[in-house]
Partner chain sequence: MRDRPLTAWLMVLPAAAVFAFYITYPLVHTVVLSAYSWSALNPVRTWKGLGNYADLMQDPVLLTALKNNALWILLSLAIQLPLAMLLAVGIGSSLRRHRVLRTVFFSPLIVPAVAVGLIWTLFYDPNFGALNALIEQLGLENLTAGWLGDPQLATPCIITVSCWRYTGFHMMILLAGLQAIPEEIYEAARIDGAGAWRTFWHVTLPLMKRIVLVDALLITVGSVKIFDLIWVMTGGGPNHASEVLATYMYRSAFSDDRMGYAAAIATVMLALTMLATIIYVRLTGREEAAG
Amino acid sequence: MTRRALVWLRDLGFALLAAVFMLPLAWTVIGSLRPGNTLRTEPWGLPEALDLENYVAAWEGDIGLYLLNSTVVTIVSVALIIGLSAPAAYAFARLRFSGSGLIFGFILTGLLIPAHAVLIPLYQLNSALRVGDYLAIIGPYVAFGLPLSTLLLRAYFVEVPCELMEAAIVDGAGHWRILWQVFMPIARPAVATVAIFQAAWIWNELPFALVFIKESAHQTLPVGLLSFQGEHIANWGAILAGVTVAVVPLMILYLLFQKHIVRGLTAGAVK
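Structure please, single chain, the form predicted together with its partner chain?
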(Lines of atoms letter the chains of each structure in order from A and count residues from 1; the text may use other names and numbers.)
(Lines give C-alpha, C1' and ligand atoms only; values in the text may rest on other atoms or scores of the structure.)
Protein backbone atom coordinates (compact mmCIF):
# COMPACT_ATOMS: atom_id res chain seq x y z
CA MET A 1 0.00 0.00 0.00
CA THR A 2 1.28 3.44 -0.81
CA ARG A 3 1.95 6.01 1.85
CA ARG A 4 -0.86 8.19 0.53
CA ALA A 5 -3.38 5.37 0.94
CA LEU A 6 -2.20 4.79 4.51
CA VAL A 7 -2.71 8.44 5.40
CA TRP A 8 -6.13 8.33 3.78
CA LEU A 9 -7.02 5.21 5.76
CA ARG A 10 -5.89 6.81 9.02
CA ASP A 11 -8.00 9.90 8.37
CA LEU A 12 -10.98 7.70 7.55
CA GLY A 13 -10.49 5.89 10.86
CA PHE A 14 -10.42 9.17 12.75
CA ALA A 15 -13.48 10.45 10.92
CA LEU A 16 -15.41 7.27 11.80
CA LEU A 17 -14.35 7.51 15.44
CA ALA A 18 -15.38 11.17 15.47
CA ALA A 19 -18.79 10.22 14.08
CA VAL A 20 -19.25 7.65 16.87
CA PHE A 21 -18.23 10.28 19.44
CA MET A 22 -20.74 12.80 18.11
CA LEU A 23 -23.59 10.32 17.76
CA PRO A 24 -25.08 10.69 21.28
CA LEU A 25 -25.01 14.50 21.05
CA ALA A 26 -26.49 14.52 17.57
CA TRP A 27 -29.18 12.10 18.74
CA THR A 28 -29.95 14.45 21.63
CA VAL A 29 -30.41 17.55 19.48
CA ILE A 30 -32.45 15.68 16.84
CA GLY A 31 -34.57 14.01 19.52
CA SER A 32 -35.28 17.34 21.19
CA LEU A 33 -36.90 18.55 17.97
CA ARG A 34 -39.31 15.61 17.66
CA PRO A 35 -42.68 15.25 19.40
CA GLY A 36 -41.92 13.86 22.86
CA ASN A 37 -43.88 10.61 22.65
CA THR A 38 -42.62 9.46 19.21
CA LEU A 39 -39.11 9.03 20.59
CA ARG A 40 -40.12 5.98 22.53
CA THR A 41 -41.64 4.15 19.57
CA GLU A 42 -39.03 5.14 17.02
CA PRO A 43 -35.79 6.26 18.72
CA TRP A 44 -33.81 6.78 15.52
CA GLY A 45 -36.35 8.81 13.53
CA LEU A 46 -35.72 12.28 12.15
CA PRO A 47 -37.89 15.33 12.89
CA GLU A 48 -40.70 15.71 10.35
CA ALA A 49 -41.13 19.41 10.92
CA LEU A 50 -39.44 21.98 13.11
CA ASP A 51 -41.24 21.35 16.36
CA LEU A 52 -40.37 23.42 19.42
CA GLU A 53 -42.99 22.05 21.83
CA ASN A 54 -40.27 20.33 23.88
CA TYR A 55 -38.44 23.60 24.36
CA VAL A 56 -41.68 25.22 25.51
CA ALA A 57 -42.06 22.40 28.06
CA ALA A 58 -38.45 22.85 29.16
CA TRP A 59 -38.93 26.57 29.58
CA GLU A 60 -42.14 26.09 31.59
CA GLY A 61 -40.26 23.55 33.70
CA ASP A 62 -38.00 26.34 34.98
CA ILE A 63 -34.95 25.43 32.88
CA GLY A 64 -34.57 29.17 32.24
CA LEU A 65 -34.34 29.82 35.97
CA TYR A 66 -31.72 27.07 36.48
CA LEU A 67 -29.78 28.51 33.56
CA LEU A 68 -29.75 31.93 35.21
CA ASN A 69 -28.72 30.50 38.61
CA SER A 70 -25.88 28.52 37.04
CA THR A 71 -24.70 31.54 35.05
CA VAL A 72 -24.53 33.74 38.17
CA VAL A 73 -22.82 31.08 40.30
CA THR A 74 -20.32 30.24 37.54
CA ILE A 75 -19.36 33.84 36.73
CA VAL A 76 -18.94 34.85 40.39
CA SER A 77 -16.94 31.71 41.21
CA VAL A 78 -14.61 31.94 38.20
CA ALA A 79 -13.97 35.65 38.85
CA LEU A 80 -13.10 34.89 42.48
CA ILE A 81 -10.89 31.95 41.50
CA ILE A 82 -8.87 34.08 39.10
CA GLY A 83 -8.81 37.06 41.47
CA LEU A 84 -7.43 34.91 44.29
CA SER A 85 -5.13 32.58 42.36
CA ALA A 86 -3.44 35.15 40.09
CA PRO A 87 -1.69 37.05 42.94
CA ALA A 88 -0.75 33.77 44.60
CA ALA A 89 0.61 32.37 41.33
CA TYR A 90 2.59 35.60 40.78
CA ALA A 91 4.13 35.41 44.24
CA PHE A 92 5.01 31.71 43.82
CA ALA A 93 6.53 32.36 40.40
CA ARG A 94 8.35 35.64 40.92
CA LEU A 95 8.83 36.55 44.59
CA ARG A 96 11.17 34.85 47.00
CA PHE A 97 9.80 34.38 50.48
CA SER A 98 10.23 31.71 53.11
CA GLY A 99 7.62 28.97 53.02
CA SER A 100 6.84 29.60 49.35
CA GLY A 101 7.35 26.00 48.25
CA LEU A 102 5.53 24.66 51.26
CA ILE A 103 2.40 26.77 50.77
CA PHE A 104 2.38 26.03 47.03
CA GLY A 105 2.54 22.30 47.77
CA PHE A 106 -0.18 22.73 50.40
CA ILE A 107 -2.55 24.30 47.86
CA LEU A 108 -1.70 21.69 45.21
CA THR A 109 -2.90 18.85 47.46
CA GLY A 110 -6.38 20.09 46.57
CA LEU A 111 -6.01 18.61 43.06
CA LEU A 112 -6.49 15.15 44.50
CA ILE A 113 -8.98 15.64 47.31
CA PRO A 114 -12.47 14.22 46.68
CA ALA A 115 -15.41 16.57 47.29
CA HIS A 116 -17.01 13.82 49.38
CA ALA A 117 -14.21 14.14 51.93
CA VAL A 118 -15.39 17.64 52.94
CA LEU A 119 -19.13 17.24 52.37
CA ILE A 120 -20.29 16.46 55.91
CA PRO A 121 -18.37 19.16 57.87
CA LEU A 122 -19.30 21.84 55.33
CA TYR A 123 -22.93 20.70 55.42
CA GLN A 124 -22.88 21.08 59.21
CA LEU A 125 -21.19 24.47 58.97
CA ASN A 126 -23.74 25.74 56.45
CA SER A 127 -26.66 24.57 58.59
CA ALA A 128 -25.20 25.98 61.79
CA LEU A 129 -24.43 29.39 60.30
CA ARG A 130 -27.57 29.41 58.10
CA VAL A 131 -25.44 30.34 55.12
CA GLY A 132 -27.47 31.31 52.03
CA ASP A 133 -27.64 28.80 49.19
CA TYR A 134 -25.41 30.69 46.76
CA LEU A 135 -22.70 31.45 49.31
CA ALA A 136 -22.82 27.82 50.49
CA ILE A 137 -21.79 26.51 47.07
CA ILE A 138 -19.61 29.36 45.82
CA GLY A 139 -17.22 28.95 48.78
CA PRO A 140 -16.23 25.33 48.03
CA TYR A 141 -16.27 26.00 44.26
CA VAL A 142 -13.67 28.72 44.70
CA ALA A 143 -11.56 26.66 47.09
CA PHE A 144 -11.55 23.59 44.82
CA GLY A 145 -10.79 25.79 41.79
CA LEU A 146 -7.69 27.36 43.33
CA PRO A 147 -5.17 24.47 42.97
CA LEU A 148 -5.47 23.98 39.20
CA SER A 149 -5.61 27.69 38.40
CA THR A 150 -2.65 28.52 40.67
CA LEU A 151 -0.68 25.69 39.04
CA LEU A 152 -1.43 26.76 35.45
CA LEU A 153 -0.97 30.50 36.04
CA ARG A 154 2.29 30.01 37.97
CA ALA A 155 3.69 27.87 35.15
CA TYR A 156 2.86 30.63 32.68
CA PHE A 157 4.17 33.46 34.88
CA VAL A 158 7.52 31.68 35.30
CA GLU A 159 8.08 31.98 31.56
CA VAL A 160 7.44 35.73 31.28
CA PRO A 161 10.82 37.31 30.35
CA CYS A 162 12.64 38.97 33.26
CA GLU A 163 13.29 42.13 31.23
CA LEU A 164 9.58 42.95 31.11
CA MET A 165 9.35 42.84 34.88
CA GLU A 166 12.54 44.80 35.40
CA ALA A 167 11.41 47.51 32.97
CA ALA A 168 8.16 47.89 34.91
CA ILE A 169 10.05 48.11 38.21
CA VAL A 170 12.32 50.83 36.78
CA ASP A 171 9.13 52.69 35.84
CA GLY A 172 8.21 52.57 39.52
CA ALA A 173 5.41 49.98 39.31
CA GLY A 174 4.73 47.85 42.38
CA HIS A 175 4.11 44.11 42.22
CA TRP A 176 0.32 44.46 42.19
CA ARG A 177 0.43 46.79 39.19
CA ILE A 178 2.97 44.56 37.41
CA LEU A 179 0.65 41.61 37.97
CA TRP A 180 -2.53 43.20 36.63
CA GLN A 181 -1.02 45.39 33.88
CA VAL A 182 1.93 43.33 32.61
CA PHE A 183 1.50 39.68 33.54
CA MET A 184 -2.24 39.16 33.17
CA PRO A 185 -2.43 40.50 29.59
CA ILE A 186 0.54 38.31 28.58
CA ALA A 187 -0.95 35.27 30.28
CA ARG A 188 -4.22 35.45 28.35
CA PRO A 189 -3.99 31.84 27.05
CA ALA A 190 -3.46 30.55 30.58
CA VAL A 191 -6.28 32.71 31.97
CA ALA A 192 -8.58 31.51 29.18
CA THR A 193 -7.66 27.89 29.93
CA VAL A 194 -8.28 28.38 33.63
CA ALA A 195 -11.58 30.15 32.99
CA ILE A 196 -12.91 27.48 30.63
CA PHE A 197 -11.87 24.54 32.81
CA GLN A 198 -13.28 26.08 35.98
CA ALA A 199 -16.47 27.25 34.26
CA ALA A 200 -17.02 23.76 32.83
CA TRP A 201 -16.41 22.18 36.22
CA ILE A 202 -18.70 24.56 38.15
CA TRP A 203 -21.43 24.46 35.50
CA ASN A 204 -21.42 20.64 35.81
CA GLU A 205 -20.87 20.19 39.54
CA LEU A 206 -23.36 17.91 41.27
CA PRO A 207 -22.58 16.75 44.86
CA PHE A 208 -22.17 20.18 46.49
CA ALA A 209 -25.21 21.58 44.68
CA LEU A 210 -27.25 18.51 45.62
CA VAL A 211 -26.46 18.80 49.33
CA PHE A 212 -26.06 22.54 49.96
CA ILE A 213 -28.87 24.15 47.95
CA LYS A 214 -32.04 24.10 50.03
CA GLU A 215 -34.51 26.18 47.97
CA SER A 216 -35.67 24.72 44.68
CA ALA A 217 -35.71 28.23 43.19
CA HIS A 218 -31.95 28.45 43.78
CA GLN A 219 -31.06 25.17 42.07
CA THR A 220 -28.28 25.14 39.50
CA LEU A 221 -28.62 23.30 36.18
CA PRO A 222 -27.38 19.82 37.19
CA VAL A 223 -29.79 19.55 40.14
CA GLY A 224 -32.49 21.37 38.19
CA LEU A 225 -32.16 18.91 35.31
CA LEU A 226 -32.61 16.03 37.73
CA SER A 227 -35.83 17.47 39.16
CA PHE A 228 -36.99 18.31 35.63
CA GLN A 229 -36.39 14.71 34.58
CA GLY A 230 -38.34 13.51 37.61
CA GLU A 231 -41.34 15.59 36.51
CA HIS A 232 -41.15 14.56 32.83
CA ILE A 233 -40.08 10.96 33.25
CA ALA A 234 -41.98 9.73 30.17
CA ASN A 235 -41.55 12.84 28.03
CA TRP A 236 -38.15 12.09 26.49
CA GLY A 237 -38.35 14.95 24.04
CA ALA A 238 -38.67 17.47 26.87
CA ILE A 239 -35.74 15.88 28.74
CA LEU A 240 -33.56 16.10 25.63
CA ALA A 241 -34.60 19.73 25.09
CA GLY A 242 -33.62 20.55 28.68
CA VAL A 243 -30.28 18.82 28.16
CA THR A 244 -29.67 20.76 24.93
CA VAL A 245 -30.38 24.07 26.65
CA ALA A 246 -27.96 23.12 29.44
CA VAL A 247 -25.17 22.33 26.96
CA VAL A 248 -25.35 25.27 24.55
CA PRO A 249 -23.87 28.11 26.68
CA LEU A 250 -20.70 26.18 27.54
CA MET A 251 -20.33 24.92 23.97
CA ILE A 252 -20.30 28.52 22.75
CA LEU A 253 -17.76 29.49 25.42
CA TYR A 254 -15.59 26.51 24.51
CA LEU A 255 -15.67 27.20 20.77
CA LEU A 256 -14.70 30.83 21.43
CA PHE A 257 -11.74 29.98 23.66
CA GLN A 258 -10.60 26.59 22.40
CA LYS A 259 -7.60 27.81 20.43
CA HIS A 260 -6.01 28.97 23.68
CA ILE A 261 -6.56 25.74 25.55
CA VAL A 262 -3.65 23.62 24.36
CA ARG A 263 -1.26 26.58 24.65
CA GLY A 264 -2.43 27.32 28.18
CA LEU A 265 -2.09 23.67 29.18
CA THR A 266 1.33 23.24 27.61
CA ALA A 267 3.02 25.69 29.95
CA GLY A 268 1.44 23.94 32.89
CA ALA A 269 1.91 20.34 31.87
CA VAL A 270 5.56 20.21 30.92
CA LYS A 271 7.00 21.64 34.10
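Same protein, the form predicted alone this time rather than the form predicted together with its partner chain?
Partners and other molecules have been left off, which leaves just the chain.
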Protein backbone atom coordinates (compact mmCIF):
# COMPACT_ATOMS: atom_id res chain seq x y z
CA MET A 1 0.00 0.00 0.00
CA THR A 2 1.17 3.51 -0.74
CA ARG A 3 1.93 6.02 1.98
CA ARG A 4 -1.08 8.12 0.98
CA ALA A 5 -3.38 5.10 1.34
CA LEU A 6 -1.98 4.35 4.80
CA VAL A 7 -2.52 7.94 5.88
CA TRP A 8 -6.07 7.83 4.52
CA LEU A 9 -6.81 4.61 6.45
CA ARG A 10 -5.35 6.10 9.59
CA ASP A 11 -7.48 9.22 9.31
CA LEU A 12 -10.55 7.10 8.57
CA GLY A 13 -9.89 5.01 11.67
CA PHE A 14 -9.54 8.11 13.82
CA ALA A 15 -12.75 9.54 12.37
CA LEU A 16 -14.68 6.32 13.09
CA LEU A 17 -13.29 6.16 16.61
CA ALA A 18 -14.26 9.79 17.23
CA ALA A 19 -17.76 9.10 15.89
CA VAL A 20 -18.16 6.16 18.30
CA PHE A 21 -17.18 8.32 21.28
CA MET A 22 -19.27 11.30 20.14
CA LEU A 23 -22.44 9.30 19.46
CA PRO A 24 -23.66 9.21 23.11
CA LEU A 25 -23.03 12.94 23.49
CA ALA A 26 -24.82 13.73 20.24
CA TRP A 27 -27.79 11.56 21.27
CA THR A 28 -27.91 13.35 24.64
CA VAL A 29 -27.95 16.82 23.08
CA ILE A 30 -30.56 15.83 20.50
CA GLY A 31 -32.71 14.12 23.14
CA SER A 32 -32.61 17.21 25.35
CA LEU A 33 -34.28 19.18 22.55
CA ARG A 34 -37.18 16.73 22.13
CA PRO A 35 -40.38 16.39 24.20
CA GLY A 36 -40.02 13.82 26.97
CA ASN A 37 -42.92 11.66 25.79
CA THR A 38 -41.37 11.12 22.36
CA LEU A 39 -38.12 9.85 23.89
CA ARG A 40 -39.91 6.72 25.08
CA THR A 41 -41.64 5.94 21.81
CA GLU A 42 -38.91 7.07 19.38
CA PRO A 43 -35.60 7.18 21.25
CA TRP A 44 -33.53 7.62 18.06
CA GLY A 45 -35.76 10.20 16.40
CA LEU A 46 -34.72 13.73 15.49
CA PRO A 47 -36.36 16.87 16.91
CA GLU A 48 -38.90 18.46 14.59
CA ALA A 49 -38.10 21.87 16.08
CA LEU A 50 -35.89 23.28 18.81
CA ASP A 51 -37.74 22.64 22.06
CA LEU A 52 -36.22 24.21 25.19
CA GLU A 53 -38.91 22.99 27.57
CA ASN A 54 -36.57 20.36 28.98
CA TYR A 55 -34.01 23.03 29.88
CA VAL A 56 -36.77 25.10 31.50
CA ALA A 57 -37.84 22.05 33.51
CA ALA A 58 -34.25 21.40 34.51
CA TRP A 59 -33.82 25.01 35.63
CA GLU A 60 -37.04 24.87 37.64
CA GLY A 61 -35.67 21.69 39.21
CA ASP A 62 -32.78 23.72 40.71
CA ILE A 63 -30.20 22.67 38.11
CA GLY A 64 -28.67 26.13 38.48
CA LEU A 65 -28.07 25.57 42.20
CA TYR A 66 -26.54 22.14 41.58
CA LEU A 67 -24.33 23.65 38.89
CA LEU A 68 -23.14 26.35 41.28
CA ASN A 69 -22.39 23.81 44.02
CA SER A 70 -20.39 21.63 41.63
CA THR A 71 -18.47 24.66 40.40
CA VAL A 72 -17.53 25.75 43.92
CA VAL A 73 -16.52 22.25 45.02
CA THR A 74 -14.51 21.62 41.85
CA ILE A 75 -12.65 24.94 41.91
CA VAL A 76 -11.77 24.71 45.61
CA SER A 77 -10.72 21.06 45.36
CA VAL A 78 -8.56 21.55 42.25
CA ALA A 79 -6.93 24.67 43.76
CA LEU A 80 -6.05 22.74 46.95
CA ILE A 81 -4.75 19.78 44.95
CA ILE A 82 -2.43 21.97 42.89
CA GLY A 83 -1.43 24.06 45.91
CA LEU A 84 -0.42 20.96 47.89
CA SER A 85 0.98 18.73 45.12
CA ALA A 86 3.21 21.42 43.56
CA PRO A 87 5.47 21.89 46.63
CA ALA A 88 5.63 18.12 47.12
CA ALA A 89 6.54 17.54 43.47
CA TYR A 90 9.21 20.26 43.66
CA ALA A 91 10.73 18.70 46.77
CA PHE A 92 10.86 15.21 45.22
CA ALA A 93 12.23 16.54 41.92
CA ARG A 94 14.87 19.04 43.10
CA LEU A 95 15.66 18.53 46.78
CA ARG A 96 17.74 15.75 48.25
CA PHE A 97 16.71 14.53 51.69
CA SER A 98 16.77 11.27 53.56
CA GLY A 99 13.94 8.89 52.72
CA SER A 100 12.64 10.90 49.74
CA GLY A 101 12.26 7.81 47.56
CA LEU A 102 10.43 5.92 50.30
CA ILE A 103 8.08 8.82 51.00
CA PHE A 104 7.40 9.33 47.29
CA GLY A 105 6.62 5.64 46.87
CA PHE A 106 4.29 5.80 49.87
CA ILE A 107 2.42 8.70 48.29
CA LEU A 108 2.07 6.82 45.00
CA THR A 109 0.45 3.87 46.79
CA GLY A 110 -2.61 6.10 46.89
CA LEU A 111 -3.03 5.32 43.17
CA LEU A 112 -3.57 1.65 44.08
CA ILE A 113 -6.41 2.31 46.53
CA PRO A 114 -9.90 2.44 44.96
CA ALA A 115 -11.37 5.73 46.13
CA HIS A 116 -14.77 4.31 46.98
CA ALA A 117 -13.31 1.36 48.91
CA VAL A 118 -12.92 3.71 51.90
CA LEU A 119 -16.43 5.13 51.61
CA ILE A 120 -17.71 3.61 54.85
CA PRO A 121 -14.68 4.55 57.02
CA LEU A 122 -14.78 8.11 55.69
CA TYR A 123 -18.51 8.32 56.41
CA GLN A 124 -17.93 7.19 59.98
CA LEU A 125 -15.07 9.68 60.35
CA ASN A 126 -17.16 12.55 59.02
CA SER A 127 -20.02 11.62 61.34
CA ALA A 128 -17.68 11.51 64.34
CA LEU A 129 -16.08 14.86 63.49
CA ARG A 130 -19.42 16.41 62.45
CA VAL A 131 -17.90 18.20 59.48
CA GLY A 132 -20.00 20.17 57.00
CA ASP A 133 -21.16 18.87 53.64
CA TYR A 134 -18.58 20.73 51.58
CA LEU A 135 -15.64 19.75 53.78
CA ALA A 136 -16.85 16.15 53.86
CA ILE A 137 -16.46 15.77 50.09
CA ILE A 138 -13.62 18.23 49.39
CA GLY A 139 -11.34 16.39 51.85
CA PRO A 140 -11.51 13.02 50.05
CA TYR A 141 -11.32 14.70 46.63
CA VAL A 142 -8.07 16.41 47.58
CA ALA A 143 -6.60 13.34 49.28
CA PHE A 144 -7.22 11.04 46.33
CA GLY A 145 -6.15 13.68 43.81
CA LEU A 146 -2.71 14.28 45.35
CA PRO A 147 -0.86 11.09 44.24
CA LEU A 148 -1.48 11.45 40.49
CA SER A 149 -1.01 15.23 40.60
CA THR A 150 2.32 14.90 42.43
CA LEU A 151 3.49 12.27 39.95
CA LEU A 152 2.66 14.38 36.89
CA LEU A 153 4.12 17.61 38.27
CA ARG A 154 7.29 15.89 39.44
CA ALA A 155 7.82 14.42 35.96
CA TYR A 156 7.65 17.92 34.52
CA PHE A 157 9.79 19.58 37.22
CA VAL A 158 12.58 17.06 36.60
CA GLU A 159 12.82 18.31 32.99
CA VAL A 160 13.26 21.97 33.99
CA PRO A 161 16.91 23.00 33.31
CA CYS A 162 19.03 23.16 36.46
CA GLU A 163 20.53 26.43 35.23
CA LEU A 164 17.24 28.24 35.88
CA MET A 165 17.17 27.10 39.48
CA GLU A 166 20.85 27.96 39.98
CA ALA A 167 20.34 31.44 38.52
CA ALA A 168 17.40 32.05 40.85
CA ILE A 169 19.45 30.93 43.86
CA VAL A 170 22.25 33.31 42.84
CA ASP A 171 19.68 36.12 42.77
CA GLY A 172 18.78 35.30 46.36
CA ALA A 173 15.50 33.45 45.74
CA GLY A 174 14.39 30.78 48.18
CA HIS A 175 12.80 27.50 47.28
CA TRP A 176 9.26 28.83 47.74
CA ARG A 177 9.89 31.71 45.35
CA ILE A 178 11.69 29.43 42.87
CA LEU A 179 8.69 27.10 42.83
CA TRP A 180 5.99 29.70 42.23
CA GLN A 181 7.89 32.21 40.09
CA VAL A 182 10.15 29.92 38.05
CA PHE A 183 8.85 26.36 37.97
CA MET A 184 5.09 26.89 37.95
CA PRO A 185 5.04 29.28 34.93
CA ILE A 186 7.19 26.83 32.98
CA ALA A 187 5.04 23.89 34.07
CA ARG A 188 1.74 25.33 32.79
CA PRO A 189 1.10 22.30 30.52
CA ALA A 190 1.49 19.95 33.48
CA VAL A 191 -0.66 22.17 35.70
CA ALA A 192 -3.36 22.29 33.00
CA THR A 193 -3.24 18.49 32.71
CA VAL A 194 -3.62 18.06 36.46
CA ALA A 195 -6.43 20.62 36.62
CA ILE A 196 -8.43 19.01 33.78
CA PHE A 197 -7.97 15.45 35.04
CA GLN A 198 -8.95 16.28 38.59
CA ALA A 199 -11.78 18.61 37.59
CA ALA A 200 -13.30 15.95 35.33
CA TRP A 201 -13.25 13.37 38.12
CA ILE A 202 -14.57 15.71 40.80
CA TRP A 203 -17.24 17.18 38.51
CA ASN A 204 -18.66 13.74 37.64
CA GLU A 205 -18.11 11.97 40.99
CA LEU A 206 -21.31 10.56 42.48
CA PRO A 207 -20.84 8.08 45.41
CA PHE A 208 -18.96 10.45 47.75
CA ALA A 209 -21.36 13.30 47.04
CA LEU A 210 -24.40 11.04 47.36
CA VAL A 211 -23.35 9.63 50.74
CA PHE A 212 -21.66 12.63 52.39
CA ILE A 213 -23.95 15.52 51.40
CA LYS A 214 -26.90 15.76 53.75
CA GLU A 215 -28.50 19.11 52.84
CA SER A 216 -30.37 19.22 49.52
CA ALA A 217 -29.22 22.81 49.02
CA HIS A 218 -25.60 21.57 48.96
CA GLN A 219 -26.06 18.80 46.40
CA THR A 220 -23.71 18.70 43.43
CA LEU A 221 -24.78 18.20 39.84
CA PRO A 222 -24.55 14.36 39.64
CA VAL A 223 -26.63 14.01 42.81
CA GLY A 224 -29.07 16.70 41.73
CA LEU A 225 -29.79 14.91 38.48
CA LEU A 226 -31.15 11.98 40.50
CA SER A 227 -34.01 14.21 41.67
CA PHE A 228 -35.46 14.12 38.15
CA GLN A 229 -35.91 10.36 38.42
CA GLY A 230 -38.71 9.08 40.61
CA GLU A 231 -39.54 5.57 41.77
CA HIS A 232 -41.84 4.74 38.84
CA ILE A 233 -41.21 7.46 36.26
CA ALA A 234 -38.33 9.62 35.14
CA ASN A 235 -38.31 12.95 33.34
CA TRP A 236 -35.79 11.86 30.72
CA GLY A 237 -36.00 15.13 28.84
CA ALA A 238 -34.95 17.12 31.90
CA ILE A 239 -32.30 14.51 32.75
CA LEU A 240 -30.76 14.77 29.27
CA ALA A 241 -30.86 18.57 29.49
CA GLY A 242 -29.07 18.39 32.84
CA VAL A 243 -26.47 15.99 31.47
CA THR A 244 -25.86 18.35 28.55
CA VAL A 245 -25.37 21.25 30.95
CA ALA A 246 -22.94 19.11 32.96
CA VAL A 247 -20.88 18.07 29.94
CA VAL A 248 -20.50 21.45 28.26
CA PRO A 249 -18.11 23.06 30.83
CA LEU A 250 -15.69 20.13 30.69
CA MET A 251 -15.77 20.07 26.90
CA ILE A 252 -14.93 23.78 26.78
CA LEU A 253 -12.04 23.35 29.24
CA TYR A 254 -10.61 20.44 27.28
CA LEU A 255 -10.82 22.27 23.96
CA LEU A 256 -9.15 25.35 25.44
CA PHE A 257 -6.27 23.45 27.05
CA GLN A 258 -5.92 20.52 24.64
CA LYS A 259 -2.37 21.38 23.57
CA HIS A 260 -1.24 21.89 27.15
CA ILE A 261 -2.72 18.53 28.16
CA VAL A 262 -0.83 16.67 25.42
CA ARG A 263 2.42 18.36 26.40
CA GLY A 264 1.83 17.65 30.07
CA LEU A 265 1.15 13.95 29.49
CA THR A 266 4.28 13.50 27.35
CA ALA A 267 6.57 15.27 29.85
CA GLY A 268 9.52 13.04 30.65
CA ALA A 269 8.67 10.51 27.97
CA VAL A 270 11.70 11.38 25.84
CA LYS A 271 15.17 11.78 27.28
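A quick note: this is a predicted structure, and the numbers were derived from the prediction, not measured. Here the rigid core means the biggest group of C-alpha atoms that line up within 1.5 Å when the two forms are laid on top of each other. Positions refer to the first chain, counted from 1.
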{"item": "Once the two forms are fitted on their core, CA shift of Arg10 between the two forms in Å", "value": "4.2"}
{"item": "Displacement in Å of the C-alpha of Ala19 between the two forms, rigid core kept as reference", "value": "2.3"}
